[in-house]
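One chain is shown next in structure tokens, namely the form predicted alone.
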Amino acid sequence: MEIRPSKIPAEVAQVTNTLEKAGFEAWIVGGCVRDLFLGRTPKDWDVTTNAAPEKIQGIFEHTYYTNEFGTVGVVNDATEDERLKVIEVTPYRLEGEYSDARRPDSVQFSPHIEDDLKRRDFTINAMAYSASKGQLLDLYGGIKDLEARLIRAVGDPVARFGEDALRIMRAVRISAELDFELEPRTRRAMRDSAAQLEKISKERIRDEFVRIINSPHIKRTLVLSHELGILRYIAPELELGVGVEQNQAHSFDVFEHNLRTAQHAADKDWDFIVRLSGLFHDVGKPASRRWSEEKRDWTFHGHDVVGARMTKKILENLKFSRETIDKASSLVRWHMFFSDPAVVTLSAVRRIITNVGAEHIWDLINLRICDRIGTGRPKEQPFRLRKYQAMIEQALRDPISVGMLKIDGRRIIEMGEGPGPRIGWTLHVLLEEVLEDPAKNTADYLEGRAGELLHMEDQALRTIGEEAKGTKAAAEEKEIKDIHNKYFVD
């Protein structure tokens, strides 16, 4: 293994020759050292020195102090490339204790890089690398960990993950991402100190998950994570699923059903979405598992709303984005949608389309396939499948809103009608007519047929306006249920 001079970006060699122009020492360090030696291209770089913050900031001209570390951002105001806009550069540092298993209680600069190496979380993590002198510092055999596929800590493993629980997620987030195994003193160290996760902040540990759940190793990783008692700090919903048998059309139990689930969506390189949602689109199935004497097999009937309530609850304690819990916690509400093309209505698949927005109906089918290969069954899109999208790019061409007929709320005002909530009764009543027969969707037939309704008195509008919003609605899943039994799908 070596590093080649010119893989080193030249907005980073300008930083590290600055500094020792300037009489210090400069050392390239951290994971952008490992990835170098991996021939991966490293997301950020960093640099260490003996050089105090308010000296780093006298060398260049354009800096901000970070943090209580001694953290200088040199800026690069000359690059269009965001891994390089901003070089951290960090003085050699001592720390103290770490008494809430977070953060050092103090932190003391050094003169020697030894001791800023000796802090470091794991010897892969642990190299410098002088880029004018081309010389590696290789104190704690990173390279050898490196050939070996091997996280390692430095030094006494429990010692580092007493100082910082978040490096037992983040040995694990390493291991999926390089497809690396644990060094077995370290994981037993994981495995006894797993509880200090405890401490950590929410979002600390969400950072990890979304790196976990976007790495080509999700299942694996997962799998190790309930193994050493991780899981439970990040999702512990998931593994109500260990052991909880499933019906005959599944060959795994739920939680590694879930995590199949999940992993073939990597296997894809499917977005974030759809793997967040793939791993918990059947979170709710144990809380929903019932034995019927009838079909002599377990159903879980109302999964599919049990689930997407637990998704949101879980999201919501991880600290996700308002938009990533709704996107995802629909996703699993409506992952259940019937897709067989010859008995499904083109109105049943434009109300799919409603639920979960035309931006997300690829997702959605993306998450089918993913769960369809979790069961274990071997084809990825069947023709009843594939027969369902072409009906749903028919669908898409057709209106499945309030917002896409062809007449709004300001014409329905213009023809007379004050504003008020006979306007939305009248529209909806439009769109349930539209949704059965997109041909309706003209400015001429809507205005006619809304002219009749504006006609009506308040009771009997507002409830047709009513019912066109829930009845239909309600006779749809009782029809799509009706066929789900009659399949025995669940």
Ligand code: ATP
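Numbering follows the first chain given and starts at 1. This is a predicted model, so every value here is computed, not measured. We call the rigid core the largest set of C-alpha positions that still match within 1.5 Å between the two forms. What changes on going to the form predicted together with ligand ATP:
When the rigid core is held fixed, the Cα atom of Glu323 travels less than 2 angstroms between these two forms.
Comparing the forms between these two forms on their rigid core, the Cα displacement of Asp192 stays under 2 Å.
After superposition on the rigid core, the Cα of Lys312 moves by less than 2 Å between these two forms.
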The other form holds:
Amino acid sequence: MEIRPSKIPAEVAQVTNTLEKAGFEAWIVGGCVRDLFLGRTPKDWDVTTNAAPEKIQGIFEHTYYTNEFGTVGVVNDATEDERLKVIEVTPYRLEGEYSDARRPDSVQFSPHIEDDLKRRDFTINAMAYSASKGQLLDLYGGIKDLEARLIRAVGDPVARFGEDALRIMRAVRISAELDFELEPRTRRAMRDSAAQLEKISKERIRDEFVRIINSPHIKRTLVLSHELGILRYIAPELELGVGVEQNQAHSFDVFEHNLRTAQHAADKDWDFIVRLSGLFHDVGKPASRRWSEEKRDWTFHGHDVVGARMTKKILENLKFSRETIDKASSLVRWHMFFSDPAVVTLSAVRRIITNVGAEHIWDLINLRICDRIGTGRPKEQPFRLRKYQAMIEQALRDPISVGMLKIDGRRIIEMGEGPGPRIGWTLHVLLEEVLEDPAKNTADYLEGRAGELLHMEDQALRTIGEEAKGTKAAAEEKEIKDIHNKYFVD
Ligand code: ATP
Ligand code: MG
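Follow the form predicted alone with the form predicted together with ligand ATP, if you could.
Next comes the full complex, this chain leading.
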């Protein structure tokens, strides 16, 4: 198979062309070349050059200095595309000594592109491409590894992970995102170097972890991380579930069940928060497991409370935002909500909604769906759950009432009507009209129409007012029926 690069955006070619016209070399380099050959849209575009940072800044109109590595951000003010607004241009770098497995002690520039490719992490990330010449510089067999779908360290993997342990996380994350395998020697070096992750900041570990959770391959990737001794630097609490047998309703141990639950959220392409809370929803089970002689089975009373506390601690340790921590731990806390619609009342449903917050109630339902599938039960949404969803919608919907109108009793009194039943009759007639035609729900229209109605005699106004109340009740009934139809329940 011959793989070809996809099209390079004009904004990127313009940057390399400008550098070349000024007499410098310019290459598109790193992850974006990899993505170019995979036909994926790069997250960001990187250019490398033999021009020094001051020179780069001199050539382009709008630039800024981005970091201590000599990177210059070249700003394109004309484009709408967020990924092309800033293109990072970095001089060829030669990496200095590493003394702490974290970052080079010094950064030196080099006149040779070869030096810059040599310091990069994986063969598929160590290619450079010239837009003007259509030439690929592939010194480490990156294309071959792209074709074989392999992640292979550039040079000696043990040395490379020893220099910078974050590369271990990057390898796992890239394999999750691209669905690539680890080349065996690289894999072994990852396992042997995993303990160096101790030195990597929690924030950087978290960023790679987030990308694993957002990838399509959560389960496989976290199993791999566990096998290589990496998971304990992300969330060791998950590993407590390995081999922890559950009750008869479950086919898998706690570890696998958590992973399957998160994986189903990924399969459904559901939000990050559902995936994350799915991953941790039963993390409290190993600590809560008790044998019940009466049931002749294991019980896990309180695992939701324990699990929520553990989730909070895990996410705090990884320096997640307060918002994410609160959301995920609340979903874990309430994932055991009682959902038998034969017994559950609308007010109980309202209580659950208050507990997790109306804005997260559907995340909680999705978590329950994932939990079911993660247990090994084939049916995602049995009748019970659909019925429960209908009840939630019913509890969430605003009741049909005169409160929906863009006019109220106070305004009608201001219009000259004394307090009394005539106000209610008038509002109900207005509501009937608005239910018929929602476009009429404007202050202007309703005030005009109220003015007309208020001219009517008591008896006549009362008659149409009472009739209108009947229309409201029928409309209520229809809305609820529609909800039930939507979930195929009645
Ligand atoms: P993505 O852009 O999808 O996150 P990427 O591989 O492009 O993936 P970046 O963080 O954009 O990742 O880094 C760009 C390039 O810089 C990489 O492709 C790689 O060549 C190099 N690189 C990044 N981090 C490291 C590292 N820790 N060690 C060695 N090289 C690295
Ligand atoms: Mg990139």
